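Here's a solo chain for you in structure tokens, the form predicted alone.
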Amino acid sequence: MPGRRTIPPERTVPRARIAVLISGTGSNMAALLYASRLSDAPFEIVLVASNDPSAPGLALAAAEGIATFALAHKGLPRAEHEAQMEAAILAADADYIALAGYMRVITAETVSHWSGRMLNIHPSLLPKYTGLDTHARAIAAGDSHGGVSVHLVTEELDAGEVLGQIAVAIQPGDTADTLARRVLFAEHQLYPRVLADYVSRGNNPEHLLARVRELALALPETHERSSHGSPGFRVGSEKSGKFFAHFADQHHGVEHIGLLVKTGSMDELENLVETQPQAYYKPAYYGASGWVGLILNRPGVDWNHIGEWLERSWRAVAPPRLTKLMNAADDF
């Protein structure tokens, strides 16, 4: 099975739309905007768009070409606002919602819809202070610090897994004021980066083997152990337990990062990787022997569907002591 590694080709990304929400300035989304028009930037501004039509962010967005859209919420029922803002966004084909100074609380059904793919930016070291006035808050607490943290957006306000925080000393004399000011430039540093980071990880094999095996070291008696320079999964005893799943970055050439399961025969190999090709590859050496490769870095991976296949393949080499006990817990 081992060969030798061929240099891999240059991946070729596709950048993340990202539409903004705004209320006012924009000064956050201008730093994702310009941000953005780095070279190596992993996203791209699409829209930005805002509940005032008359938000200044607005002009500043037009004017670097960004397309806009504005609807005042006054006068209008909250779901009906909303349904008309997440319709534009959908016309601009955005893969992630950042919202930058949105002064609107996001209605449980959009949370929902946008799970995992929309973040806010907030001047406060989470989870403390959510919420209005935070820098007032730390200032009366005696905190030495305040900050700003960016975190995922979830129905429960300001509650999301935090992705990033940068502190900022309160000095002495602080107002909410002058603490607000020196944490906006902490934020213009904070949410591009932050973003950046978190449009990537699909692409990242650091990422992805984390989640592959936190995975595969669930399933009972398994172990890590390296395969021809790859990581790879094994179920039984150090000295004799057998591999039922590889990670494989870009091997022998593919562009694909994936994850190597076994297959129930060669016919459901070839099925597979000819019916699902956005999801399935046949791999270098291992495909001969019967196993599939799992497309990783794609949009829309299911983590379950990736769960159910390292059990599979886990089911397919484990001791029958080890798959009874599965099967009698099934049962149960």
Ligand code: GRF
Second form
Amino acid sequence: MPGRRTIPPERTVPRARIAVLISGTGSNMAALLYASRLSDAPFEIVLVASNDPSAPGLALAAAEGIATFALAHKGLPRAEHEAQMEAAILAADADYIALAGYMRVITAETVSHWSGRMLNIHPSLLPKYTGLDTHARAIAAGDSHGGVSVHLVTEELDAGEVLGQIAVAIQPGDTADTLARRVLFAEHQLYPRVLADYVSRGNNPEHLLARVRELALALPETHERSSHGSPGFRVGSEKSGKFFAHFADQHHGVEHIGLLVKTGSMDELENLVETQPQAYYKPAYYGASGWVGLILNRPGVDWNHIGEWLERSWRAVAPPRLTKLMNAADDF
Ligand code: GRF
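So that was the form predicted alone. Now I'd like the form predicted together with the named molecule, please.
Let's see the whole complex now, leading with the same chain.
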């Protein structure tokens, strides 16, 4: 129809399901909860759980219609208590755990179940001052700033990748309490933002491109070159190199963020798209010459598999002197 605009299909991304663990006031939990009520929030709180049945945050969550779970840790072996907490989290079908003032150390086993899916907020500028009494220690050290960090939880206490920080100036005469109160303002800003960005990474073209770039440029003699305004990756010299991958962010009204790589034949391409439409699509233009689109903005993308596709596509266009080396290495 003349003059008709093509409206790109809406991204219907389900919201990430978060279980929040608290031990006390739960003001960070409340910050996450009210942030989740914003219309564009990429996460929802599906459970608030505590090791202290009298934690004030539980009542707040219940009043807001959020499921709660409480189990006192006293008198229970650590592993037993944790297993019951985790069972409640699994029953709530949570995708991520956000620790928010949860005062129990989590065992390595549980941490490993939630690797990359458990975040914590810690009231210091990590790696400074892991553990307790962070504000008093920052003041005693004469630091100009205290602050807050949100990090991934790993086996080692407060040592996982830092996802975001805010520094808070220490004022003359500050005590641990006065500083803690100001740091809380920063905490309430930081945690919802970092959590939102983190759970959205799989739909964030910049993040996806960064991962592709890392894999593509790890292959021999590769460089990045844009083509028709999109990032692409070539093998060979700057002058005569050939493209082996193209990054496509929602091109031509397609809702996918995709990576285009070469298949072996049209048959293979058609077969992939037909049998695994959740993972592959036939891209405009490139599809006609046997390139397939790998869908990157979907849950559970297997990045090893993306790496294998990149290598295969690289081999298909790399000069023989390079593929020979690669083949020799394979035989070795
Ligand atoms: C916060 O300072 C948080 O950084 C720390 O424990 C405190 C919890 O406060 N881990 P609240 O329960 O969220 O109000």
